[in-house]
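The chain below stands alone and is given in structure tokens; this is the form predicted on its own.
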Amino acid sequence: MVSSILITGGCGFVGSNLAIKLKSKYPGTKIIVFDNLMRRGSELNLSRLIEADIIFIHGDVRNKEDFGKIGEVEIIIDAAAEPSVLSGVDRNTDYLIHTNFNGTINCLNFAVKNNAGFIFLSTSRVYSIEEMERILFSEDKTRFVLSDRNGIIGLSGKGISENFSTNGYKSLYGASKFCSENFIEEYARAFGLRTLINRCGVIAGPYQYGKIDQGIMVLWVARHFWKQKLAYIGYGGQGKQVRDVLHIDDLFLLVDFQINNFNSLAGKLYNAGGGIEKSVSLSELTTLCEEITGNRILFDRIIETRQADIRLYITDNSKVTAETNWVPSKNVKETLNDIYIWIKGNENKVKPILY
């Protein structure tokens, strides 16, 4: 194993739990997470971090002077970013590009001057919106299905691979992730920097302070836990929009696994998600956190579509599982009662943020 790691976004719901586990599968090695602490829930992560020993750095990626503070490290993980999909459609685009391309390229920079390993997490949401609304489906009582009659390069019964079309409209979130990752190829091939690429889906699980335009899973027990209203939004307001899902435990020992094959993985670029059988629909999910809260929530049902919505998403892990041997192990209502748990065991905590 390595001897020093960097987290960036180090205090957010990823880069926590990445940071906790690793320190403690492998104590002696050393942890720094680096985050600005902007996002709430980030200050309650923090305090698990530290009583973890893991070393606390405030900063932020956007600002190069911030990794002076840092120190020499071995690999960096770069889990910061700006996750909504709906952010910067109000026209107000700062912080998202700044973020998640500006501070990227801080991030690759102090790579460069470490001769550091690089792993970057990054979206589902670099492939081609336009594409995927081509994409074929039918219809069942509960969720739109894939169909297996669709032509389309990087599609099949398994899902999206990673040669599926990236080519148009991604967002505002996906096109600033994918700007990132095309600069990650060119600092590798210019700066002979080692780098890996993880293309992830909806990544789920306790310690995250999910929102309505990020961390849908989380969101959907804390609704139910407190009896609070959701909404099915878009494509005639059924609740049928379908993604996969995969729990940050699975994550984990996918980065893990790459963190101790680093060499011979570097220049690879993945795909990471639960897998179709991972994959649930919004109304499917409101029935599985009604069998766990053992609640039920009104709905509001909104027939428009939002910008940058797709009706399904569904990850082809074929690539990553055929090289690494990696396949996400827990399933969507495991994943369910693991939130359930820690919201309510953590109530007094959680409430003021989640509620």
Ligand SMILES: NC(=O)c1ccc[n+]([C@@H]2O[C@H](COP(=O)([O-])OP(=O)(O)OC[C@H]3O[C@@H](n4cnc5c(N)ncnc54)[C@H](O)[C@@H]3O)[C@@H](O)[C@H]2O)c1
Given for the second form:
Amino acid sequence: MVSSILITGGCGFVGSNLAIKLKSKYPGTKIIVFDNLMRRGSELNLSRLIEADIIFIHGDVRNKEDFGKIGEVEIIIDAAAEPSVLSGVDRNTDYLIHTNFNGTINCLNFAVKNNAGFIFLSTSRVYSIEEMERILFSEDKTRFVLSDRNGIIGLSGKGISENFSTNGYKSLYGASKFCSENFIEEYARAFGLRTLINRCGVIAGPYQYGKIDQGIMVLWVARHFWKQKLAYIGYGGQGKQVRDVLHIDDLFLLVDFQINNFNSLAGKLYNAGGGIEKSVSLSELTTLCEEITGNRILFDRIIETRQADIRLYITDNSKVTAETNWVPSKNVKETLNDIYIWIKGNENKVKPILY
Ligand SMILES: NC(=O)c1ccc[n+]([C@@H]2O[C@H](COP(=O)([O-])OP(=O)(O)OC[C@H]3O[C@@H](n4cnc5c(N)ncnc54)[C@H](O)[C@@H]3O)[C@@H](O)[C@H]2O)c1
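Now that we've seen the form predicted on its own, could you pull up the form predicted in complex with the ligand?
Then the entire complex follows, led off by the chain already shown.
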């Protein structure tokens, strides 16, 4: 195992879980988390990280100078971002672009300086929304279902693969991550940097401070737990939109494998998600949350679809599975149950943020 790993955004949901799991599997490895604590809840993850003997550096990926506080590292996992798909839609795009794009460039320069392996947490949002809107679907009682008559490049009954179109509009968030991906590929070629890109859809699990525009699995469990209202927004307000869900533990298994096999995998780009078997619609999510929490809540129904929303996203994991043998194992109910146990066991701590 490598001797040092830097995780930018390391106090966030993905970063903190990866840090804790890496430290517990490799106690001899120095794990450094670098975060500006912008996300509400990241300050709560920090105490957990410090207890686990992880080094915290308060810093901002937008500021080059802050990287001077870090020292040498062998691997960088870039998980610092403004991760909301609605960020920037209020016309304030500065934070989004400066963090998600310029911040990644600062991380890349730091990686070059250290000759470090660079793992980027990218998103399914790099794919074209226009192309997604062309996807044929049928409708059953609880969800939209992918049609097998599609004939769209990069789409099959298994979902969306790496060959799906990235041309055209993809949301401000998606575009900021896509710009970073392009520069990662350029840095790999220009400077011989060893890089890996994982395009993930919905990632979920404990220690995610979910909110209306990001972290929907936690939001759904929390609203059921405290018996608050929710809304089905868009696509007729029926809650039939579908996403696949990747448990953070499964993402850890992939990243762990990648760190340990960096030289043979360097330069790769993967879609990595729950896949069709771990997919769920909003209304199915409600049923699962009712089963887990024992509570039923009221729903508003908003017919109009929000900007940059998509009807259906399911990851085709064929490439990553063929090349790494990685297959996600936790199903949606297990993921929701883990979230429920976390909220129940930490109710007083998490309530000020999740309620
Ligand atoms: N959670 C998901 O479903 C999901 C899906 C696909 C991709 N991703 C990607 O995974 C990564 C992690 O997402 P997450 O869900 O953990 O989000 P998060 O908001 O929980 O974590 C991001 C962390 O980055 C920190 N941060 C924000 N701006 C910063 C800055 N300028 N400098 C330093 N730190 C900064 C925040 O304080 C936070 O702790 C992101 O790159 C995101 O785009 C997440």
